[in-house]
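Here you get one chain, nothing else, as structure tokens; it is the form predicted on its own.
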Amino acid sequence: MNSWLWYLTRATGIVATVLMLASLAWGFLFSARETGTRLRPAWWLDLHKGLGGLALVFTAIHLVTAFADSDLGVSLATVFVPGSADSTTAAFTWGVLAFYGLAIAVFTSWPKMLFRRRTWRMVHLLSVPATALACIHAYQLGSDAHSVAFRVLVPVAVGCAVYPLGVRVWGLALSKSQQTPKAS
């Protein structure tokens, strides 16, 4: 067993998932509609983009190290083709789909102006299911999935990402209710 590759694969997977959750949370906080003035320093958007980019980098390192560790039995097909794993097919499939969703969300952020705003938002929202799939992948395939730390920290991290989603949805609901004229 190539223990340093196994530890590197495990660590980069954990870091990538945490970065995905942080980027998702920060993106929803950045785009949240608040009543009154919206202050948006430029570094807020930069931080969101940086977290997403770092999540993609750590995911790529995770994939390379998993492939490089011959003891794990991860082939190129397993890395890039959903459903092609020899064992624990569903867990690998969730990871592959999460990688594709993350890559699409990150790579469409740079040429954002080439898309209609509504189209770009719909594509960018792939990051939500991608992050959920990454968490499921970590739970089903991760070696730490049954540890107490994992069972406590993952729900806390997911809650930290879901809270800004609730703020965002609440803000959208408030802005819609303020735009529609009330019948008297």
Second form
Amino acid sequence: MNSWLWYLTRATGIVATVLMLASLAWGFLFSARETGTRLRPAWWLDLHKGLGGLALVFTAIHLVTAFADSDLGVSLATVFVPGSADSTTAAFTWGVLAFYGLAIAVFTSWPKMLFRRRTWRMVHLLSVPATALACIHAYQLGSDAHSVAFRVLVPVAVGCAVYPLGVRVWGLALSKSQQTPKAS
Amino acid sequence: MDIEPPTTFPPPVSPQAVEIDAATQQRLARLAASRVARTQPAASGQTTPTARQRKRHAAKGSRTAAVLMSITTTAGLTAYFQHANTAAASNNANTLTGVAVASGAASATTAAATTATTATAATSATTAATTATTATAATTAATTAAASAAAGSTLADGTYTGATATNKWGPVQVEITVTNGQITEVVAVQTPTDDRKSISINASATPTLASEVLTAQSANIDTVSGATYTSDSYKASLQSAIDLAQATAAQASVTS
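Next up, can you give the form predicted in complex with its partner chain of this protein, since the form predicted on its own came first?
To see the whole picture, the full complex is given below, headed by that same chain.
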């Protein structure tokens, strides 16, 4: 029984990380207006929200199965309190912080109108370091982190996430330079 | 020349000034009709979706597909891990590599290297021993015979590090300390550390195995439940260390 929990913990961890990366990519493409003409922006935004929520659900399953597997020795404190793990403390801490960052990004998306736009954006961008921390957590603690499949998947996934980020940053830089009045 | 600004904005346009063709009029009529249909519920009781509802379900199909793909991927990965575990268990037997080494204790006359599988010892006072597989070991030399060995004990006093036993989770290596012919201390100097589960299992299993060894004074100990691979590797490494201690004792008795 414990073996199945262990396999489920690993599988949900991998899927949750991929969903986080996908949600991040969708969000950046949407905010950069690089959504093309074929699909409506509402579709992109809706799928972005869906992927983020799904990532949170799979992260929650990941935590529950890790806690339920008695062989792992993961306590409630380890799951919810950063820095409380008895071993591999740093790796656990990154995972806990990533979970909180993702939860904040998801739950503040629903009452978005309650925040000022600038405030909401700052809070929502917590998802970027959260995703990075989740990847570091996976690399440091994941049992499959040193497998060939993981090594192949990492550059692909990082590329899929970094490209939209680059598009977004480039778009911001371009718009700023256009707004800046030229020196006479 | 002064121009008077218009009193209203936008300025009124006489109907005669704009000519609307028939196609445009039809289009405007369709737009007006659709606006009325959106704002008023239909007479038959069927309500058209509001703008808010349409927005919420903009990517309903894609979201459903994402959920299904995620569940399928999770199930597939879980099954793959189970399959990989079963395959590894059938293909990867517990193997011993390296040699057992005696060191540290001044009571041992020689140190021996035992081969990985047969645990036969080649002893020498000052030379290194070469194993049948790959490893070569420089063994330590001592100056005096072990008192306990001379007294007929089966184990010579000293510290003996067993060969490395590797299972599918990683290497296990055991070190024993023999005092007055008895195993007085057992330490797992090497255990798998590749993943969290192995670390946790070994942290609880190795003290149990050590206490069993101290009680049994041999490698005939019970397997710890939930740590079968670690237990088997532990026993294999322990046996090689005990074999070395026995060979050292035998050599000491011959010398004396």
